[in-house]
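So this first bit is one chain, no partners, the form predicted alone, shown in structure tokens.
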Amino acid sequence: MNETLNLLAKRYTCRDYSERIPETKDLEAIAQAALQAPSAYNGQPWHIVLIHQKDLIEQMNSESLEIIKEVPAYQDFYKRIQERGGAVFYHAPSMVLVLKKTENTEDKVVSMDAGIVTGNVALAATSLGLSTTICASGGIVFQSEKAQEWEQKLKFPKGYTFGIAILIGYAKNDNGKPHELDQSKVTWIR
């Protein structure tokens, strides 16, 4: 099997995260490759916020759980959340949002291009040796009270919204799998 293929083959979600920083020089190649995703018609619909502040992502973290713990809605996620260590964003020391344009644009591509743009970011941090988390989970924040002020603390550029998040980090230990194969999710027109 080829690189490439290896490389889809072995990413996982990483669901622990070590307390080990990742290094600048990788976020900035992971930007890179944000970057290089394509998009219907090359309109870019995207911007990408580095957050590369662990006590910002905890503070994220603390208004995400007091969000879900009061949302009827939210209990099984809260539930799920609790079980898993209490953190919503894994104690990871690095986030990527991937903010997508507002303006002028078809919902459904931008959200097509936004999730190209997770893709590359993800396999580019695999690539590099780093874990993810492809968690839409980054977004509960911005549907609060305090919607506006984390927008201006992240930097949202005038006319973007949340799109989704990634995760990056070290896995805490090495045991994560990727997923099983469902071959009933394949059709063949031969």
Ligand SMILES: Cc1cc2nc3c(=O)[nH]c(=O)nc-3n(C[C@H](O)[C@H](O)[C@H](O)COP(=O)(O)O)c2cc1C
Contents of the next structure:
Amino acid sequence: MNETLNLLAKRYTCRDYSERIPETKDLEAIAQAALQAPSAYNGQPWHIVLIHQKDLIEQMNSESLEIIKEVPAYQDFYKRIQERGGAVFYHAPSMVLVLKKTENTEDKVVSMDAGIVTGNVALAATSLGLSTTICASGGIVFQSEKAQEWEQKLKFPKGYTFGIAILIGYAKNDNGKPHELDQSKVTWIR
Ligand SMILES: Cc1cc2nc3c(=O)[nH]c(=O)nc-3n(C[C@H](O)[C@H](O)[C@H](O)COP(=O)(O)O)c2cc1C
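Alongside the form predicted alone that was just displayed, please also present the structure of the form predicted in complex with this ligand.
And the full complex, kicking off with our chain again.
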């Protein structure tokens, strides 16, 4: 296997981060990798927010918990999070938000483009020895009555909405493993 294939095989979802803070230069490299993603018609319908402030992520964690506590459909999810000590974001020290452009765009295409950015972010971070969690739960605060407040706090440009979050940091116990590969999901025509 070559370096790229090894990297793809190595990425996994981390659910326990250490206190160690990623270096700014690594986050800068990750942002460049995000911007290198291809997009339909080279539309680049995204914006990247780098949150390099653990306190703010912990605040977002507390508010997300408060929100899901009140939603009947989220009660199983809330229970699962409580069982792991209330950590929606696993105490990750950094978070990347991939925002999607909403004006004059087709959501399906934009979501596809944002997904490729997300892959670039996760793989670039892995290549730098960091661990990641692609995290839809990062969007909870943007679906609440405090959405506007959070969008302002995180400097969302006008015309962009939350797409996905990627948590980034160093794994506490590096025993996480990627998922098992399901070979039945491959069909050959030859
Ligand atoms: C779009 C997307 C959203 C996800 N959201 C969450 C999340 O909110 N919380 C979480 O712990 N994991 C989340 N995950 C991680 C998946 O659970 C994980 O990728 C999957 O179980 C496969 O495991 P692996 O990444 O270790 O190979 C998300 C993954 C994707 C692709």
